[in-house]
Structure formats: C-alpha cells, structure tokens
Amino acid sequence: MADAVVIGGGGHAKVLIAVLRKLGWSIVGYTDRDDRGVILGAARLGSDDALAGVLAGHPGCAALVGVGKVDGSSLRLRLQRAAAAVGFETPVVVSPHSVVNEEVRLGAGTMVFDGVIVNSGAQTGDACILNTNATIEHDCILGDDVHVAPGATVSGGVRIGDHCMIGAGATVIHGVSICAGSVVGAGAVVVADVSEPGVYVGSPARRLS
C-alpha cells in the first residue's frame, strides 16, 4: 500500500482523498495553511512547509493536490511543481469508477474521477482534473492544468490550452481549440475557436465584455 499527502484541505480534497482510499492508497494526512479538522480519516499536517518534513518521514511518499480550480490561474500547477521540487512523486489517479480506453497519455498529477470516460487517443498536460462524470473523446489534446468540470463533454479532436477551466455541464463541440487561460461557464456550448482568454458563456458560447 502507497503512502500520499493531499495538498490542499477543502471539498476537492475530500473527493480525491475519497477516490485514493479506493485505490488503496494510505493517506498520511493534508497540508494547508487553515486547520479544517479531520477529512475523511485524514489530520491536518500543518501548512505546506511541513512537506519536507512529511517526505523525510515516509520516504516515497507521493503528493497529490486537493485544491480544485474555478478560473483560469495556475495555482494547482505551481503547487504540483513546488511539491515535485521537494522530491514527492505526483502520480496520475485515475478512479475504479471511470473509464479510460486504450492509447491515453495522462500527465503526471492528472484526476481522473467517477464515472469519468476517457476515449482512445485522448491526452492530457500535468495537474489536470477530469471532474466527475465529465466526457473526454478520442483525439483531444488537453494542456497542464485544465479542469474539465462534472457532466461536461469535451467531444473528439478538441484543443484546449494551459490552465483551462470547462464548468460543469458544459459541451465543447468537436475539432474546436480553446486558447490557454480560458473559462468556459456551466451549461455553455462552443461551437468556434475560441482565441482569446477571458471568460464565454451561453449557447453558443460567448465571451463576457
């Protein structure tokens, strides 16, 4: 059984840490910088300065961020590299519960979460969620740090940039590219390239002056 720290203590958090017990992972505890009490089984370890520490005492210990992503910054990325510079290993989780066909590449630190359907030539960057029940068809491209939220579907051969954010129940339609720091709002249907940062909304999707 696998030793990992979750990074991050909120209800992100709680869904991976949800999502590694079934895995059998252990879970040493969370770090942040607020004491939300126990999550699931696990203790609070202190702020992210207490990682070294938790690798020096349990080696080989993996980190996974538990911090979710609403916009389009970079944070989860930067916690991730912060974590992998310490030394911890940021493997791919990938639920039980989910569905990921054959010729996928997942980036490291990558979630992939129940009921999620990863179809065959699908690829992704680094710290990237799959949300809960959300679609990735065959042939997307998916850079570092994009959040594809619960329910949306991402059809086939889509592109979207670093640090994209897909809310929940949204539909991108197929061989559209989404540049990078782009924030595609819940129930939202892009059905053109979307070429400038900022956040779209409506059906089709537009961005918001």
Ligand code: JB3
Given for the second form:
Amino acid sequence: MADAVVIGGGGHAKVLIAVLRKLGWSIVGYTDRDDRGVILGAARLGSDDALAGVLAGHPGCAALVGVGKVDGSSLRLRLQRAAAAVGFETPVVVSPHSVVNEEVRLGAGTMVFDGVIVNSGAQTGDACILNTNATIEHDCILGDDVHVAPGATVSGGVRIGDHCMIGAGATVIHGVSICAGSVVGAGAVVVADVSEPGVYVGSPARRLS
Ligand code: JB3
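Now that we've seen the form predicted on its own, could you pull up the form predicted in complex with the ligand?
So here's everything in the complex, that chain up top.
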C-alpha cells in the first residue's frame, strides 16, 4: 500500500481520508496548525513544518490537500504546489464509487468523490474538488483549483476558470463560461457567461454587488 499524508485536518480531510482508504492508501497522518484530534484513525503529525520529516521517513509518499474550499482563494493550489516542490507525489484521487467516462483528463491532485459523474471529454486542471454527487458533463473544461460542491451540475461544454467555487446544488447550463476567481452560490442557476469575478446567486444567477 502506498503512503499518503493529508494536509489539513477538518471536514474535507475526513471525506478525503475515507476515499483514500477505499483506494487502499495507507494514511500516515495529517498536518494542521490546530490539533483536530484523530480523524478516521489518522493522527496529527504537527503543522506543515512536519511535512519534510514525513517524506524523509516515507520515501515516495503522496501529499493530498485536505483543506477544502468555499471561496475563490488559491490556498489549496499553493499548498499542493509547495508539497510537490519538496518532493511529494500529488496524485489524482478517484473514488471507486464515482463514474469517470472516456477521454477525461484530471489534473494532479484533483479529487473525485463518491457519486460524482464526469462525462466523456471533460478535463480539469490541478487541485480541483469534484465533491459528492456533483456532475461534470461532456467536454467541460475546468481550470486549476476549482471546487464543484456537492450536487452541483455543470452541463456540457462549460468552461470554468481557475480558483472558482460552484456552490452546492448549483446549475450551470450548457456552453456557459465562468471567469477565474468567481463564486457561484448554493442553488444558483447560471444561464449566461460570467466575465467579471464576483459572487453570483439566485436564478437566474446575478452578481452580488
Ligand atoms: O461542504 C462540504 C461538503 N465540504 C466543505 C469543504 C469543501 O470545505 C466543508 O464543509 C468545509 O466548509 C470546508 O472543509 P474544511 O476545509 O475541512 O473546513 P474545516 O473543517 O474548517 O477545516 C479546515 C482545516 O484546515 C482547519 O483545521 C484549519 O486549521 C486547516 N488549515 C487551514 N489552513 C490548514 C491550513 N491546514 C494545513 N495543514 N495547512 C494550512 O495552510
């Protein structure tokens, strides 16, 4: 079994660790500035300063970002790139209880959780979260560090820029483009291109001033 360390010890880490276990990974532990206790059997190893020691003790270890994302920030991508820079593997994680069809490309560190469907021809950049029961339809192109929250539906041919967050249960209709750094609120329905970063809510989705 390959070793993995999880960066971050909160709710997202709990979801990630369960999927990693199903995939047969051996969880070395997690790093977090706070002690969040034992998470599904994984103990805190210390803050991120402890990562170098983890790699020394576990050559070839993977690092997965267990810090979630609820905004347009770039923290996840920065954490992943920093781990890769010191020699960690940052693999794609695909739940055995998801469906990934043909000619799909998933960037390094992208996580596909339970119930997700990624349809043919779709692609993501690095460090994306395709969260529980999200749907990414055919030929979508997602940038780096995009979080598609639980139950969200991204229809065919949609383009989503870096660092976006598509909220729980939101819908993006076919062919729409959403610019980098945008946040689509839970349950929003995006029916037109989003060309100005901001927070978009409602149906049809409108930018919060
Ligand atoms: O909505 C869903 C299904 N999931 C949400 C997820 C996508 O985002 C979840 O409900 C939360 O809203 C959020 O999950 P997350 O990030 O696990 O939230 P929280 O439970 O607050 O835990 C974040 C943890 O990350 C905290 O313990 C922080 O101390 C830690 N953290 C923050 N910055 C960090 C860093 N840990 C490390 N190792 N390094 C950091 O830079």
